[in-house]
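Only one chain is included here, represented as structure tokens and corresponding to the form predicted alone.
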Amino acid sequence: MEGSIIVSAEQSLYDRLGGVFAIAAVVDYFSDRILENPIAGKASPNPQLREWSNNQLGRLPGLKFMRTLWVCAAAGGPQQYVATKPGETLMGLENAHRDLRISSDEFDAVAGVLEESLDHFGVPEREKGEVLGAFAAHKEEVITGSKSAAA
């Protein structure tokens, strides 16, 4: 084709995920079933876990919207995510998780909830494995309080 420009630019992860309105369903659905997790929510054997599952759900709709804003901004998209307790990166996460103490095993159930919320919604495997990934490169700064706590 003389004289056209080509121009095959692949679609961010948010445009693969569909945009802010299915980031925010999958994120109202996982921040649900969180709470019903036997390890990370309302019976957590973790007190903090508990604690905040059973009693401060006034705030769970404020969650909803900062990890939607987490997860457009982490995917690429035009929204952006301003920590309510800023780590020591942009994306940082540790200052906000720190006094729930989460320790690796519940970090991970909670991964496994996320995954689950994705195969719900019928994401595909590869962008369903880039969420987990984005997801799982946080978990020293979430688990950071577990550490503290345990020294």
Ligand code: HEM
The other form holds:
Amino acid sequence: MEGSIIVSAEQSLYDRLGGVFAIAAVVDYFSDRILENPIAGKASPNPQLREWSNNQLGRLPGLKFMRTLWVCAAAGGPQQYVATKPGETLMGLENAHRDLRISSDEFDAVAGVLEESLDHFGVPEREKGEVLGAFAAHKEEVITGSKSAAA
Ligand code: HEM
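I've shown you the form predicted alone. Could you give me the structure of the form predicted together with the ligand?
Complete assembly follows, chain above in first position.
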């Protein structure tokens, strides 16, 4: 077609997921589902997660916003993640999670909820794998608080 440009570059994960509205819908659903998860939510054996999930829900809309921002930035979208508790790197999550003392098992339970949430929205296998991979790449940061000596 006259004037058309052939774009051969691969679309970003952000575009393949459907952009900010599709990502926000998954994060919204996922964040609500975590609260009902027996390992990481309202009945979690982790006192910090239990307290947050029962008594800090005024922060839930902000958490959904920050998670959406993070995923958009991690997926190559135009948004920039600006942490409230910056870590060592731009996308670093260690300081945001340190006081929650999240364990490896708790992290894995949340990864399971994320996988179910991506399935719920029919995200294809390839994109699902990439989102789960981006999440897993930050596991050590998220669980660092469970490894430090008791305060
Ligand atoms: C790679 C995995 C994870 C990502 C990408 C992620 C993302 C985020 C982001 C972006 C924030 C906001 C940080 C800020 O205030 O700047 C946050 C806070 C939080 N995250 Fe995560 N998170 C992850 C794992 C987890 C896990 C496994 C849990 C366990 C349930 C969890 C629970 C929370 C809670 C409760 C807060 C809110 C803390 C507050 O009230 O300020 N996160 N997370």
